Each structure stands twice: as C-alpha cells, then as structure tokens.
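One chain is shown next in structure tokens, namely the form predicted on its own.
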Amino acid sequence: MSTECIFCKIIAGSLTSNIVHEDNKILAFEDVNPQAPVHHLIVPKEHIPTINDLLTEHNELIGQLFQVAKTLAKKHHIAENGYRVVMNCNEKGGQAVYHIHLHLLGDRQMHWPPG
C-alpha cells in the first residue's frame, strides 16, 4: 500500500467514500466527479500503479475486477441497455490516479471515439 495514493487511503479507511462493493481483494466506490449517472471506480486493494506494472500473478485479480463490474452493472440496472468499462494507463492514456482501477460508466448513451 502506498501512503500517498488516494485509493490506498480509501482502502485503508482514512478517507471516506461511498462504497458500493467490498471483498477481500477489491473495493468499489462512487467516483467523486461522475461522468455518467452511474460511475463507479473498481480498484484492487493491492497497490499496482499502472497496467504496465501487472504481472502474470495478477491475471486472476484482473478477472475479478471485471466480475465486480458485471455484478455492479446488474445491480444498477444498466447491464441490459449497456455500459462502458475503462482502464486508463499513464498520462496520455488519461490516468489521473496511479493505482490501477476500472471505471464503470452507465445509464447514458456512450459515444465513440471517447475523446
């Protein structure tokens, strides 16, 4: 865990957030700057800075992140109409917090290209 990482602080409980899912490996919470009516951040509790830092040992964890996204999409009734799951990598990829995370966005029409 990184003492400077905002997501690690949320995981540790030193910063509050509206948590929508928690298990032993993953925490999901509402984005403070939502880009859609449903916008959750799904983060591993293990601090992994970027996609480039993933190891083969993380394969199962990454699959679990997507399973949580699917579960939350069903819970928030956006699974049938559609939703978007995004993971950004580094500055030009749009990553603002250097702790890997999925964005689950839904309940509005998504456009392509995203920007």
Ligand code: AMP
Given for the second form:
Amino acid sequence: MSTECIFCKIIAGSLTSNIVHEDNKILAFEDVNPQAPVHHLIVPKEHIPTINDLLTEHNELIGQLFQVAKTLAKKHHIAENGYRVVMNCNEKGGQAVYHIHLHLLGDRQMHWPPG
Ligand code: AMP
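The block above covers the form predicted on its own; next, return the form predicted in complex with adenosine monophosphate (AMP).
The next block holds the full complex; its first chain is the one shown before.
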C-alpha cells in the first residue's frame, strides 16, 4: 500500500471506481478514460510500481492477472473476436500510474503498431 498511489486508494475503497472483478489478490475496474468500448484495468492489490520491480515470487500473481483478463473478455463477449492486453512500463512505455496494471481493451478493431 502506497498512500500516494491512486490505485491503492481505489483498492482501499477511498476512491470510487466501477469494479468489474474482485478477489483476494486482484481488483479490476473500468478505466476512467476508456480507449475502447471495453477498457478495464486489472490490478494486483499489492503495490508493485513497475514491471521492473517484479520478483520471481510474483510469477503466480502475474498469471492470475491474465486469468482475470481472459474471464472478463469472455464475460464481455470479446473473447472470440479478439482483444488486447497491455502493460506499460515507465515513461517511454507510456506508464502514467505507477502501480502495475493490465489494460484489457476490446470491442473494436485494434491496430499495429500501437502509438
Ligand atoms: P498507464 O498509462 O498504463 O499507467 O494507464 C493508467 C490508466 O489509468 C489510464 O488509462 C487512465 O485513464 C486510468 N486511470 C487513471 N485514474 C483512474 C481512476 N481514478 N479510475 C480509473 N482509471 C483511472
């Protein structure tokens, strides 16, 4: 828990969000500035600032983030047509919130390369 971190505040319930999934290790909620008709953020409850801070002990947790992404994709009927999951790292990777999160984006055509 970081007192400065907006995602820690959402996890603690002191900042509101539209929650789409919660279990003992993970919270997922709608992105406040959606970039696709489906845009969810899948966030570990543990405060891990960036991918660079991952330890081998986080391997299972990272797998769980993808399991939640898969489940939410099925729930929103985008699994068959396709979707994108993204995790940005640091400034040039486009990271704005320093608490790791998977973006789940779907229900529109994605393009490559991403901007
Ligand atoms: P990133 O640039 O990968 O760090 O993504 C951060 C994401 O968090 C952006 O897509 C923001 O729109 C989103 N975001 C920031 N604040 C909030 C919030 N209070 N509730 C939901 N999403 C947020």
